[in-house]
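Coming up is one lone chain in structure tokens, specifically the form predicted on its own.
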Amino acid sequence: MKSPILNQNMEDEFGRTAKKLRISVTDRCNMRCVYCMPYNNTTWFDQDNLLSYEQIFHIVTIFADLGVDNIKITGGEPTVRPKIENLVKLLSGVDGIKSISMTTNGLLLKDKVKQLKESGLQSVNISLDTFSEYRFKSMTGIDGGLKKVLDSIDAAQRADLKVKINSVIIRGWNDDEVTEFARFSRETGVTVKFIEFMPLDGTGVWNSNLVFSKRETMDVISRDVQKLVPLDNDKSDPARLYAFEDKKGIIGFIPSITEPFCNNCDRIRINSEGRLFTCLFEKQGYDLKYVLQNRKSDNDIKKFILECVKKKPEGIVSIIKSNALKPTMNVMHTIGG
């Protein structure tokens, strides 16, 4: 018989449950980008330390005997770990998982969209903020890589997984491209997300001024290319889903400045190290992985994983109501997007 604490949900103290986990598996990454990891002084995880595959895979079943039922694999950029498929085929036999997912840059992803695919991943998130290739160098600091990107975009539609494209606007970086943006979503089907420019690059540049806000995304788009029309949206999906009224393309937007969403979040997050956070802007997290090496019993994992998620913060809501927003607030490749 099951101890009555597999039966408990990880509700907070603001009646939030978690029912996403973001797992990164690393903190490496093939990219520099600017909203995200520190240029030329980045310090890095200690590779030994960072969790093996089947811990991982004992972290997923404790998790989804808590409720999570929807996994993201992040990273650092989750492709440069080897044999991240292996990984996919594990998740994906975790009773209780009902969607497994991962974010990438999409610099290595062409080539490893089969074997995602076969072990398992239903859907990619692909970053991409800009069709200019001298745009992609200054912001990712890689040359040559958008036509890769694009084609990894190409090789998932046809492998049949769902894809999304994550865009992070910039005022005065890449906010003249929001339309053509909107027409991609239009021309492929591919579901287009626009993110606010949030506190968590690792260059500290970012400052207000620089959000441009998802009122002003769908101005643009409703006045070059077409209105928007909202959908049925799921509350604790941080995306805000619209569709143009000819039903040709879905764009999304997360207005995580603007318009904060944490009253409704179902998201926690483990780092490579095995650090549990809570929230984004959670500076020191939890040490899970010592507590997974260290307690005898599954059931003193959960009962410290529900200890921790009760003390989950409000989130950026209460910083940005006590003005408290600066940049670097934490460092987005350490965590995982």
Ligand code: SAM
Contents of the next structure:
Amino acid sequence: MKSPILNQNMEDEFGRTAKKLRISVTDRCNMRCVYCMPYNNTTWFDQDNLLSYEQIFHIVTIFADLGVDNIKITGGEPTVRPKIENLVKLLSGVDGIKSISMTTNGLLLKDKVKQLKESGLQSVNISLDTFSEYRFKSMTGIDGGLKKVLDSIDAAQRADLKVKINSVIIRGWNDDEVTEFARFSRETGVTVKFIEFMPLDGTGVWNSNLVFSKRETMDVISRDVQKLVPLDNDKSDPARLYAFEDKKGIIGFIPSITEPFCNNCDRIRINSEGRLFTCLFEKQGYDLKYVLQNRKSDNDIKKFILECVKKKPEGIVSIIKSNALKPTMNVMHTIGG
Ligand code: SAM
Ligand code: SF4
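If the structure you just shared is the form predicted on its own, then what does the corresponding form predicted in complex with the named molecule look like?
Time for the whole complex; same chain goes first.
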């Protein structure tokens, strides 16, 4: 018989219920995005400490019992972890999981798209910040990478995966390309999501002047392309979605800095070493892997998770209120975006 705890949702003290789990499968990456990962001085996780796919599967079955129905696989770069499609396949067999997606830089995706789709992947978020090869190299460190990412976007669409583009717009770096991104959405049918630059840079370059806001991005698009009309948004989705008046193209915004959405946050995260983070801005997280290896039953593990989620902090909204934003508050590639 199922014990009552198996049916309990993960609620925190602010009344939010966690339903979406982001799983970082590696802290490694084949790019070095200027807003994310430092070129040097990176302290890497010990590869022997990574959660195995079987451990991730076990964790997801537990979270599914606690109300999670949506999984996003992320990194570092998830496609550099060998046989990532095997993990997708395992997770797509978990009772209660309705959606499996992946966030990727797209560099290696083209050749993996078919296997990922066959394994049960439903959608991909592909990160792209520029349409210039020259700028691509300066922002990611990769020569000739733009063409590979564009080919991956095309391959993912052909494989019938739902495709969204994640674009971090930074003032003075790529804000002159907003219009081109909007046109790209209209031409290809992919949703383009503009993410405000967050102080989760391993590089220490963040400052508030670099944040190109949702408002500014919308103004550029309305001026140069067409007016945006808000769509019916799922409250828990951090992306605010808009269509164009002629219904061609969809634009999303993740205004983490200027309009933070902590009140409706339904996300929790585990990193590749099995630490649980209830908020992107939580420094240490909780050692879920240790509990997994040392507790007797799944119920004990569930109790631990429920206690951690209960303590979920209010989020970036309270950091902004107290005027405490500063560079490198956390490092995105170790937690997973
Ligand atoms: N490597 C994959 C990728 O780039 O899509 C997945 C991991 S990456 C950390 C996840 C997302 O976080 C990407 O869309 C990336 O652009 C975004 N990201 C990384 N650092 C960020 C920052 N400082 N502010 C806002 N978004 C950031
Ligand atoms: Fe790698 Fe993604 Fe970070 Fe870029 S944003 S360095 S691709 S983990």
